[in-house]
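A single chain comes next, written as structure tokens; it is the form predicted on its own.
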Amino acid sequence: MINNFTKQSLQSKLPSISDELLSISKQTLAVNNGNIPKWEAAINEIKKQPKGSIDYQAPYLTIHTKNNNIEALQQSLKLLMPWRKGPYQIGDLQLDSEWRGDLKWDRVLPYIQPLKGKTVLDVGSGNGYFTYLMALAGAEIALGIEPFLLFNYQFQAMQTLINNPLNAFVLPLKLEQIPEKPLFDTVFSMGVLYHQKNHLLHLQQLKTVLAEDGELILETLIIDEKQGEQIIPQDRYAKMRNVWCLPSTNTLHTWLKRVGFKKIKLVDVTKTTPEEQRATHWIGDNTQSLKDFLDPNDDYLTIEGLPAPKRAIFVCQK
């Protein structure tokens, strides 16, 4: 499904990439991996199914088939546990994730400049819901990149229900592995900047890949300037391992400015609630969300103490 790529990358600015990337999508895809038989045999098993149109009807991005199986659906779309970003509508079955991505694309969207014809990044993508958000904003094209394997086969499994798929890919790479050329419009990094050790070497790598004067959107965890200028969790936050730094939101004005980017805009705040990220059954066997990684008594910290979950998008250009 990934040669798909090389025939849309020939509509945009892709093509002196497209071969690179595929060839190390393919590789990272043959690795060893003892999950890969059952997401493969779920895939077969989606394929079976009827295929439909996808639009959006927020909160899902909807695929309108008819005649599903659901139970069987439901089965092996399970197999591909936990599905984090959505939610998503296939005909009468609703696989409600652990986020709700519509409303935080309610937040970029009336910001960002118009995605029509635009050759678009999606860093750390996920399965691909904001991708497909952006290819049905009339991207020329829509490339996420998400190195965790399982997401890209969800990805591959929502693109089986698709009859007619949009210009949207997900491949299974990381931003460094990504040429350093100045070849898209637009780049989205949205809750990655937090997971990165080296935070000032993940905005120039964006920056460098981002053609002359394109555009930015940058969306973190980020801290009240009362709490400092930054945090740096000593161990876990909000029961996340791998989060090295939260910064206020002028600290991280201060890093873009420093990378070189400029019209640097602060577009939104807004804590995160239950409302937005919560546990629902098809988050697998860990069936925690974000209640149960704030303090029981004061919903503002965290369970270690730190403050709670804050997320800015900056929006801004090279």
Ligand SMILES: C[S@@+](CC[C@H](N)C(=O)[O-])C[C@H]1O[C@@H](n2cnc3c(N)ncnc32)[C@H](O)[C@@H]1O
Contents of the next structure:
Amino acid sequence: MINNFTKQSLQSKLPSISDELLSISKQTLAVNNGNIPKWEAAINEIKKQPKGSIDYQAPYLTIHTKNNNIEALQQSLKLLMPWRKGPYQIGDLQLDSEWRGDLKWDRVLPYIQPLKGKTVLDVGSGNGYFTYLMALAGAEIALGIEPFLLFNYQFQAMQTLINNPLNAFVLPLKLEQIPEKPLFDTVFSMGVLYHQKNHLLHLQQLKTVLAEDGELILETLIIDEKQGEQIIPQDRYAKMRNVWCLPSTNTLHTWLKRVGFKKIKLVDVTKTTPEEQRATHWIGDNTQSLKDFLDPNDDYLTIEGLPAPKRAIFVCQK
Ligand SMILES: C[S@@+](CC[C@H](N)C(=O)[O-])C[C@H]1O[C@@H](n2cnc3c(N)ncnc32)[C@H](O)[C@@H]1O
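Taking the form predicted on its own as the starting point, write out the structure of the form predicted together with this ligand.
To see the whole picture, the full complex is given below, headed by that same chain.
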């Protein structure tokens, strides 16, 4: 999983923490997960496919390969389902993930400082769709961290198909495992805060790893002011078990301020639509997606009767 290119890049771009990052990642990868043989087999099959260069042809992160055996490639990539984040295109094969990541990127990109030459951390990177976009936008290094092992294998599958690897990496780490040093010029936390039991601690940790003049991009679920200061779901939210906080944008602003962020700007609020999150044949046997998580008679409510998913993007500094 962690090849020499990854090691060398981390050692040259993040010398003070690379050994620690690599050692924790190796320990994590050594866990006993019954799916690993299947995922390794998929990667080994994908290695037999031709490689190509990667670029972004919205909405697809596109790998320009020729003469793929599409059927074999599709079969191997399907061993790595569910594909939540994307979409990707490899040669003529379109991998339409559950989420149209390009729509989020369109909402983020106009409001952030240019990534050219920056050291970037993408917290909760999933399979690295955005991490690649950050590298393609010119980041010196884009480090994605993602504790869920399958998504690390999905990233590996794409890396295997690329012949000009970018300085984009995904490692199986949690934010809590990143050494407490202010090394990152831009830190992204997108879709992660609401999964944290301790939201203030997450914000504090983001601040700790952010460089002095760096920028945080925080994207998370929010509620309208009229619905109160925050909702803590009693049980599930849009069928997800692990949603702990849904603040209003004012409340989130206060949290950011309290933790010590400055120049806090709310740059976007968007209701999640079935165009952005939908079932595709790349999500596996559980074919439920946004429309199944909403009240069938009122798409402003979740199936549990809470406000339907709406997301805000904040940009702020230390
Ligand atoms: C909803 S996904 C968001 C993926 C992507 N960033 C996006 O915006 O679409 C949240 C991801 O954060 C990861 N995650 C949750 N807690 C984390 C933590 N403490 N550190 C790093 N990643 C975390 C989860 O495993 C999950 O893949």
